[in-house]
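Below sits a lone chain in structure tokens, taken as the form predicted on its own.
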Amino acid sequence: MNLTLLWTDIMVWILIFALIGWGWVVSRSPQVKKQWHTIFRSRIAMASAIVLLFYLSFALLDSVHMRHTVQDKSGHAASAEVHYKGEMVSLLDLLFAHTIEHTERTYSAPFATHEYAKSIVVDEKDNVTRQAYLPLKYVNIPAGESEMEDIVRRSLGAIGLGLFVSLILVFLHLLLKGKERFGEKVRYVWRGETELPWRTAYLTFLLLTVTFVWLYVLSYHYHVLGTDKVGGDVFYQSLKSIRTGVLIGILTTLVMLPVSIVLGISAGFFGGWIDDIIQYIYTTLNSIPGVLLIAAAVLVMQVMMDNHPQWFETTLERSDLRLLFLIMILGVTSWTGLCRLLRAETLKISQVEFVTAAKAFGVSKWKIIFRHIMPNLMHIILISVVLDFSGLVLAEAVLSYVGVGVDPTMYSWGNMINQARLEMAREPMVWWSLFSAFIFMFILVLAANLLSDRVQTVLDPRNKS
């Protein structure tokens, strides 16, 4: 087995390490630390952050890829030279290997034991054809039990396991947190007397963990969210789509931020012809319809990739490069709003007394930017980043729906919704693919919006009376 990192894997892990470094810097600054404490004193913000961390953990599990070596029947390498299989798998794929193997023939509803539509079968005794609901290949109910009894029995065991796992993790966190005695910490959390709303955080974590463990355990015996047209498990597809949504939301911001910050501050601080050129660029870019610009760029990229198939060893590498290009294109087309905001704020800060005094004392312009301008713009940048995240997740779904988003072979909520468009028109209606994509995307976007509201309330100086 060989560890293989895709381009987006590298970017997302660099971002994670950068966030850890930023967290360390924040922990050394009492003022910034106090601001973040104020943000997370809200129960809604704390619960939203736990939900976002839950989604992020799935995205990270799906961002470690590897390729298996080709082995002979005895389990040894097929030759002295090591060869790798064409298929690339992630840690999430290994965790859900059973759902990949349990591919059915066609559609089946959530928790169903038979296919969703009738098939023509030949009765061997009478040699006549008839229509019947065929049983699913990988759903087996123990003899002597009904489907409901089996689901209830397995659900009770799964919920018990989920409670056990989540309580163990909560107790470990309580043990490592703070210097008080364990009993006191439990009592404070139970009464809700802690500085941060840890009771809300633990309850949210417990709810998410129990739900996931319940669905995961039952996925060994049922297709908990049904199957699609080719029998693929919809629960697995929904979890795989988390990586695409989270990466587009986070990495596009990473591409957009440097351009917005450099051009916005330069336009506002230096003024003159620099300001004119930057204003001309973002005004021109804003005049072009964004969807058309993205569609044109995606089509050019698609033609280039089709003409150079030798660039990719696997289908996953090809779809990952298209995802990377889409992130770049979204970053290039979405920096203008933040740039405009930063230019206006820089113009205002440039006129205040401490900046004027710094200029009078001959402090260099770069020092003024880094010591006086940028620190006073950080709240705008942070608020904009959190607000843009949910918009970018929805943008991916819309672009994939109209056919200019991620590669059709890549798991994404947009592709699931696009495929569900035809399924909704058939009779009987297949609703679970659209429902699953909607619920997973709705929870992520809602959590991001609630957290961004709190960040805006705390960090925006205009809200301080």
The other form holds:
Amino acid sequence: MNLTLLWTDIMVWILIFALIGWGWVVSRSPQVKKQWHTIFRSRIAMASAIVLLFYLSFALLDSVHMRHTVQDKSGHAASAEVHYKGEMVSLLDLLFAHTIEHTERTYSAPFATHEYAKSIVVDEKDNVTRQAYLPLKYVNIPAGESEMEDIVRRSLGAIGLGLFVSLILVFLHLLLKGKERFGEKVRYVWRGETELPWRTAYLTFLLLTVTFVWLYVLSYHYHVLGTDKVGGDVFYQSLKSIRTGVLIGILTTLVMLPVSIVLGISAGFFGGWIDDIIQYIYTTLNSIPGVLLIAAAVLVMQVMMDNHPQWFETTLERSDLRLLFLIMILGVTSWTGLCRLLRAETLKISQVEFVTAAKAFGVSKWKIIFRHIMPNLMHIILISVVLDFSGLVLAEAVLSYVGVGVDPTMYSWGNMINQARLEMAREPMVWWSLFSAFIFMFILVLAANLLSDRVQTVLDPRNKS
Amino acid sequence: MLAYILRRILYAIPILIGVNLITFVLFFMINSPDDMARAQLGAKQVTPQMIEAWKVEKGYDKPLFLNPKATGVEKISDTLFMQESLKLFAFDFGFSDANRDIGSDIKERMGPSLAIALPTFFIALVTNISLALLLVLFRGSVLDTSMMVIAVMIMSISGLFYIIAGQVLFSKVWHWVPISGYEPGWSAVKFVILPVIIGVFAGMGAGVRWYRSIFLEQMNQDYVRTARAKGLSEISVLFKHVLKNGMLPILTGVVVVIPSLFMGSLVMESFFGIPGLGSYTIDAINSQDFAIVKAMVFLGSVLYIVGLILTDISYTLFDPRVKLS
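Next block, the form predicted in complex with the partner chain, ref. the form predicted on its own:
Complete assembly follows, chain above in first position.
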């Protein structure tokens, strides 16, 4: 095993550490701390945040890639060269090694024991062909038990395990939090008398963990969300898609933020020809329809990647590079909105007394920007970051459908939906791929939307009436 | 007024040149015509002669920005960039890879695109505004809060699901409308009705929330208080004052998209097999037909700029305070 990080892995971890650092800096300012406190006083915001963290943890789990070292066939332990297998696996893949190995032949419904369509079998005895539902290869029900009994028995065990694990985590968190006695803390949380709605947070966490553990344990014995056309497990695919969706949502913001902040503030603060040029750039970029600009850029990039096959060793690296390009292109096309907002706000703040006073005292321009202007723009930046996230996750699906999204070999909800489109025409319908993509996406986007609503109501000064 | 419009149109020219420059850099500089030829001709064993022939056939055999062989003005004008831009400015889009005239293709496909885009736009506008007014009238009530929750949910579902679910329910299970296709004339209605309904519904969440927030902002203004103090009923306050004053922010968001309706919707048209400009673009993207994509990018930008100018003009018509100068 050898740790090998992809480009997007590196970016996502940098972003996480930057976020933690920013959180630490921010938590020292009592004013900002109070604002966040107000945001999370809403039960919906708390639950949404837990859901988002849950998704994020899967994305991070899937963002640590490594390569298997190949055992030398001759058995020499200390061979001079270490060979790596071509394929890279992430921590999530290790967790799901059993589902990756156990692929079926074709479609099967969730929890099914047999394939979804009849196949032609040759009867050995009288040498005639007949049609039959073939049993799935990797679903074995112990003798003497019906399928229902087996599922119920295993489910009870799994749910018990899930409850046990999540309760331990919740108690650990309770132990480390606050200074009161443990029993008191439990009582306050139980009655919902804490200042922040911890009860909701714990319940959301409990629900998510139990559901996941239940599905995960059963995935050793069944295909819990069915299998796709080539027999791949849909549950595993849906989980892998989390990384794609979350990465597009947060990394695009990372690409876009510096550009829009620098250009927006310079345009608003310096004015004159700088303002003219920046306005010209964003009007021009804005006037090209977004999807078309992305499509054009992705097409061009595809030709470029086809002409330079030496850039990547494995298909995973290729699809990763394409994801990176897509993120950058999305960043280039989406900075204009925030830039315009920041320009307008900077113009407004530059006229306020405290800035003119600072100017009159001869405070340097950079100091004015960092001390006086930036802090007053924070709420706009934050609101737009949370607002953009859900839009980007949804955009990924549309772009993948159009054919200019992520690589077709990459797991993503867009690719799943794209595939499902043809499956709906089958008889009987193959609904589970679409259904899983729908559920996974819906929960993520809904949580993001609800949280961004709350952030907006709390941070937007216009709402204080 | 006329002078103002004229100046706005002149202002559009540098923007269009910028758009041209961006598309040119995208299509000709990141990948040189040689790369494109290799990608188009496909095979690995492409000879330099074949590439040259392809470039001559497409008219891509000139230098990019500067022609060292030419003299005088031709040094700049006899280049690929000038040739491509001038053609676009004259709305001469050239020929696609399948050797069809792109200009006439676009004209032909505008009709079906509008047949979907126009009804979707107007029905959505009317339903969203009336729903928003209704919610503002009953603000704070159970109706308001529950509708807002539903709106967030509608927003959180990808548009693709609405299309697939609509097709499965209305076409496959209930057989109310054909699943896809298009016919010109009045018989188009049965093909158009489902995409329009889905389009209106998918945009409803975001739309209603936006209009509601605009109207709510107006509700906090002083003139509303005055109107109430005069003894006007809540309904007449809403329709006579709030709706009128809310029109201004609505105009900025709405007028700008009207010209872009010509472009059609990529996803909707390709799902329902409607031969409009949206599906035209998607087909071009899938077959990597750069000439068509380039033409659509230019057309889209022109329409967007027209939309911006229309927005400014509509301001002067609706808001007497705005004086164009």
